[in-house]
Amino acid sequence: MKHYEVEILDAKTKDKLCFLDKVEPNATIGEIKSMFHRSHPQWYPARQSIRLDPKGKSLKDEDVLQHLPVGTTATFYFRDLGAQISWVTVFLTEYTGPLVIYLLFYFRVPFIYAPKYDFTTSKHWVVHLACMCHSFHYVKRLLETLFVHRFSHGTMPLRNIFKNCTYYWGFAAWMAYYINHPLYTPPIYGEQQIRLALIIFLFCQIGNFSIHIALRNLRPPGSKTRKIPYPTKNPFTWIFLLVSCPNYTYELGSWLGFTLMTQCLPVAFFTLVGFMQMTVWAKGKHRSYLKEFRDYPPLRSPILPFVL
């Protein structure tokens, strides 16, 4: 059985960083990363990007050496992805923040509003309902992170946690400040508007959870297998007939419901910004599905049926 010689060059400078002799043909990129790590301990596998071309895409950890377009002397290019942090840690941090921050405003702890309002309670029942809905949403996200989600990538760049936390924590504080403000006024159409908004919110929260469960069941534990998601017996998943990323569709619906419930401008702005970001993610996933699966259902749109 022939063996390979593998040289790894710096993608920027083209300097030789490592030479591996007698590498098995069935060695994966993940295994090559581990070999490279032994000679360069500062670059653990998660922060390595190994490529065939200095400006090309990163190879997948599961790619096999003998199946790549290389000769028996293979040349790869290395890029440092920077310090990495686990997705679970990032999600737990960015979701715990809004939960705690919102409650600080809800209980009106000192130094937020005028001293006479310290630890007072709003007279409007919609304020208490909004707090329950907001808390429910982020507790749900935390529990899903711990017990439902299976991540195809174990880590992300450390810098992302600061960007993500600024987004989630900042918006939570902005929304909470106005919703829990002593001068807050309830929605213009009163109880009917609030009840309708609550129904929309709860419906979409259940739908979002149902989609997360369906996506989880597509991927066995420890696997990076990708399959086409299809509707299940759960009616909330039937939206898969029309949308590639219904988890984002339901997430948008939840925040539209919360916007209607609170009739608060910062909530509407958060919903708009979130919709724009989720649309970018949904379009990316939709393109990925179309590229990877030739039999992908043509009727589906990325996030909004027949529209977007």
Given for the second form:
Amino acid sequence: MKHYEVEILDAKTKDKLCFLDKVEPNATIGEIKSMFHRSHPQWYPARQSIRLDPKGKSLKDEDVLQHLPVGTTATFYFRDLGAQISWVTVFLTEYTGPLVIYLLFYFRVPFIYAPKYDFTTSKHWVVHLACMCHSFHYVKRLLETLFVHRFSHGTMPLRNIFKNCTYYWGFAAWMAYYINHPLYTPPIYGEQQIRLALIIFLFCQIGNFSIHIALRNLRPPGSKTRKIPYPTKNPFTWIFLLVSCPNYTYELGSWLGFTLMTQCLPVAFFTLVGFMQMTVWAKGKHRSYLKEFRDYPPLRSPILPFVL
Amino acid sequence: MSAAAQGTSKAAHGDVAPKKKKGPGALATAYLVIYNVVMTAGWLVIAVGLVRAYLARGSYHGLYYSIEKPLKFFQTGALLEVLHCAVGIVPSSVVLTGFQVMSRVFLTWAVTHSVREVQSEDSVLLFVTAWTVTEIIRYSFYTFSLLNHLPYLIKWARYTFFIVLYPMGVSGELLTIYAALPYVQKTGLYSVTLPNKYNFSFDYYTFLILVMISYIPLFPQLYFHMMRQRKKVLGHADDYSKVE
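And the form predicted in complex with its partner chain, for comparison with the form predicted alone?
Up next: the whole complex, starting with the chain shown before.
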């Protein structure tokens, strides 16, 4: 069996960082990353980007050495992706924040509102309902992170956790402040409005969960395969006929429901900003589906049926 | 380490074609030249207006009123520059340009126009003068660049005058916002209080204070960015001829 020689150069300076000899032809990039890590302990595999071309795309961990367009002496280029943090850690942190922060405002912990309101509860029942919905939403997200989602990437850059937590925690505090405020004004159309809002919210929560389960089932445990999602027996997944990323569609719906329920402008802002970000993600996902699959259903839009 | 390996053939330079930046087409260039000429003229009008008013009155006081309308018109007109970036005929970032123009428009309308009492402050003259000189140079710079006939003097001015004009403008802006604070607090200008049916509140007084604080991280970054640009552009003065 012919062994390969692998040299790894810095993508920017072209310095020789590492030379590996007697590498098995069926070695994967992931294994090469581990070997590289041994000679450079500060660069754990998750922060290594290995490519064939200094400006090219990163190779995947699953790529096999002998199937790459390299000679028996292979040259790879390395870029440091920076400190990495696992997706699971980021999700758990960014979702636990809103859960806890909202409750601080709900229970009117001291130093938020005037002292005479400390530890009092709102007289409006919609405020209690909103707390339950908000908490349910984030508990659902935490459980999905732990038990449902199958992540393609193990890690993301460390700086993302600060950015993401600022966003989630900041908005949660801003919304919670007004909803739980002693001077909160309940929805204009009262019980009708709240009931409709709750129905929309619950419908979309179930829908969003259904999509997460459907996406999970596309992917066998421990794999990173990508397949086109299709409607299943669950009616909540039939929206796949019209939309590539119905999880985002349902998420938008949930927050529209919550906005209607609380009739609170900051909630509307949060919904709007979230929608803008999810649209960007949906368009990206839609584009990569189209690129990867020739037979991708043409009727589908990224996030809003026929519209966006 | 082994002897220098051949490396893959792809490692040779020139293998990745540089992305060719599509400049504005002929029509867009003509439009941009007209735009920049008009803006240069507009700010010249403001400059002349300031000088004439000063000569007529014999004092620096209250010159704002003599140029209030052209200032509002031409400063607000700069919003078009955000559109230029968005459409792609100008290669700048929409976000950066938007931020810069919005801060000017904010000072013009949401502070100076809205709080009458600050209009007679000397700090207003300070930032108006800084803006006027900066914009005359900047717009003529763009005009000449588009026509591929950029006199070195203009380039030099653009990358040198800011050294004084930037701090001058920032001082004028901060002093003006500071002067506006008591009136905003007293009248509750642009503020929304609870309770209301949108369950929202906004305190413009606090907002203005936060704006002032934001100058602390932002101003040095922008200033040193211009300094770096200056070194890059003027640093190789010997590479460029004095005219053209």
